[in-house]
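Next up: a single chain in structure tokens, the form predicted on its own.
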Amino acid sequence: MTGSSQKCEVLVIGAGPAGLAAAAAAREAGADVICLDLFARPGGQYGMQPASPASRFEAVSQVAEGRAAAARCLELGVKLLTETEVFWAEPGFRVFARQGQEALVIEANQMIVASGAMERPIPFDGWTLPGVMTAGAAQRLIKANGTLPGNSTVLAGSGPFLFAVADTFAKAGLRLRAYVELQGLGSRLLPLFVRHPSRLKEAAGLLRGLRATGASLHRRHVVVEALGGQRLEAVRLAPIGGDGKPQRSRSFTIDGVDSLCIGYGFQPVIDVTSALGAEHRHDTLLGGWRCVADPLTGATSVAGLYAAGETTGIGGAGPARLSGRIAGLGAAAGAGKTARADEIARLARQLADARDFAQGLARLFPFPGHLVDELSPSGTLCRCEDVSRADVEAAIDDGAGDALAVKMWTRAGMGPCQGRICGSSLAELVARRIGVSVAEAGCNRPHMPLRPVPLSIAGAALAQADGGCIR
């Protein structure tokens, strides 16, 4: 198999709200720009494009925004590469990718990482049963593919994204059996919307969507177990006590369930920025480990490397677009182009306000990492390598003092997902077991390849590099 190579002044990884905004800004400033994305259609999770123009989601505002952002990039002359999966990156900047069944190497003078976010699951007994999926996966099935997650669905977890998923069910004309929210908010939301009244209309629309699903509401409850034989058949719920823990003595079962969609928020995707050696910090309000970027330029601690959107901390589409444009202008300036200082100052002010709202929501929906304690000793923590909670605790008792050591002891996080699914909960369990902070417990370190790739494609990509190997 052979590979191909391309060069550009600015390479943008990710074609969601942040990546498309970054690509457009850099191109407007005069830079030669390539923007690549893993999925078949640009737009990201927020501006997800349906597979068919006949989809009822085709006219939804988020879809229209994503379509317009992609069209703007094409109009400006940005080279958009879809179905392109990065499996390694090295200083320089040289990126190794898989584009369909072909190998691709891209070299750039400046790089912007806008790789977005992924969900942050919390393992519970039965979470590996067929029929159990993340809330985001359910949304993608419905919006992008027109596929139903099931005929009798429970939506559960915590956070504002659940409202958006419920709204997706409503727009698709689907009913929900139950909506289960860990938090009982009541009037706690009011002060936040008083500070940000422009967000009231959107919130009201999402609440109408939830009501339209016909779901029974279970506030201050949590899923403690998914039940079934060969696949999901029932879901067990428990109310939350004053100590924040499930009251199992008061638990009850919802029978006849064939799909459980569950989500507890998002975590930044930082594999590329980590591989390139940028500075990262752990911030609970921003989704955990995030890449540190200058709010006025998007620059990271690595010269020529910029980060934008959820990669720099969870905040939603609004902050992502703003930080993307800032990073695009910053990278263009790094490539010798001229950026308007007055526009950057305006964008920075807007970004600060947008992030204030996002962090206010995060305080109201804190990540419930303590729920990892509810997983039984035999329960699966790492699905890829079939590692149980008992396996992890035995490794800790034997001397593993952080998440990396547990990974070496047990192989938790070494499977195809490279710890993306279990990494957060693994760190939570390590931290709670040995009495340190989650930040001190550490996180997964990137290794080649960042994502599974056939050896033939990896070999062809490496053959394009100097000397046929990674520097």
Given for the second form:
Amino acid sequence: MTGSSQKCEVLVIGAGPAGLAAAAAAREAGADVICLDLFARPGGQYGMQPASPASRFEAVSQVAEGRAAAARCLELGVKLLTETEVFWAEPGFRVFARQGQEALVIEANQMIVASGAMERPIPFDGWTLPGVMTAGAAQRLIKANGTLPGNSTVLAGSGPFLFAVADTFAKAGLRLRAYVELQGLGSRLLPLFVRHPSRLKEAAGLLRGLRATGASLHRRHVVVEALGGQRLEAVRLAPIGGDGKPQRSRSFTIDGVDSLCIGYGFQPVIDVTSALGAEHRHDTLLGGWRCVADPLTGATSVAGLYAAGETTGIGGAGPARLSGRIAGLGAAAGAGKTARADEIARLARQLADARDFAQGLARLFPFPGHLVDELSPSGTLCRCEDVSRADVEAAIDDGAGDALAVKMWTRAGMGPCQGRICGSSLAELVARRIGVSVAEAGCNRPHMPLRPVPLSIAGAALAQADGGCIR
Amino acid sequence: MTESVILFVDGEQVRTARGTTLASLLHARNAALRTSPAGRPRGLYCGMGVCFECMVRVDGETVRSCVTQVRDDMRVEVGQ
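Hand over the structure of the form predicted together with its partner chain; the form predicted on its own is what we had up.
So here's everything in the complex, that chain up top.
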């Protein structure tokens, strides 16, 4: 196994809207910049690039935007490294990554983490059946790969992202069986668009997309169970009652379903920022645990470390681009370059406005963490280790007082995903069972390696690094 | 025209579009990709490298198929 090392003034982790904006800004200010991303093509989830230039998604505005942002970085001389996954980071900074079968060590003076968001899943009965996937997975299959999630799809959950996924189905000429949204909405959307009229056109387009899919609409309903033997066959829905809970007595089944795409919103990806010891806060409206960053520089509580985009709180592409540019200028200034104060002030104003819209939307679609209560005792909480809700609650009743203790007790969150998928629901269950807040119930702690990596690659990375010692 | 790639899934020769992920190819063939520790079927779930439900073996190494690009002559084993 071989390894190599590189040096730069500013390292950007993530090549989505925030990372690409950060990389371009830092480079424009005169810093030499490396920007890396796990995926094969830059753009992130929002600006993901289709595999084929013949894809009908090539002309879609988000795709065009991702393409332009990546092209701008390359033109400026940013070094873009794709299919590169960080598995550890040390202050100072030294970052250990894997690029295919190669180990890569990057030494950087300043570092910007723009690692984006991931789904914020809520376990429900049958959610482990093949054919059940996150709404984001469906989006990626169709948009980037031209693959159908299934032949008969139910799209369900809550939040504005579901509109975007429905629109993707429409743009691909695909039909949806049903569209299931927890919230009723209707007139509650109006005040938000009165405050932010520029966003109305985009929203109207998404609604047209939803109609074009031919989906039957189920507002104020939730999926209470995915049914099937070896794979998904049917989906059970229940209406939401006056108490906000699903009414099981009025539930009904949609048969002949081979794909359920479900999403309740996103949570910040904070593995690198938390591994480096930056300050994080829990804010339900911003997706749960998020990295705290200064609005004028993107600086975190760790010297030389900046955060941008969804890592700092869920807000979508608008806040991501703006906070990315701010962090890029901040990091460049940290590396001794001069940034223009008037631009920063303007960006900060725009960021506050974009965050205001995102917060308004988030209030209309509050994260329904309480739905974890609908999971049966035998229902799976931790997918990696097959830990049930009953296993978790038995541990809590035996004295496991926070999410970490439950993890040690039951192995929930100790599988290859390292608790990223079940961590927030595990905290929710602990919080509900012992009567503390979700924030007090604990967070999913990072550990080395941040992502499973073959020993040979970890070894090659260590051999490459001076001193070869990871704390 | 999209360039194609030829690889092998459980010994069967398969042609697919270059630039796509292995998970997209496998999911279209059969949604079940692996079994959990308790022996239950699992398939593509997060689609972005986080959940590890789409793990398969490629040329002897365990990979997440959703962040693995298809390559010529890949030898893929599903359901390990």
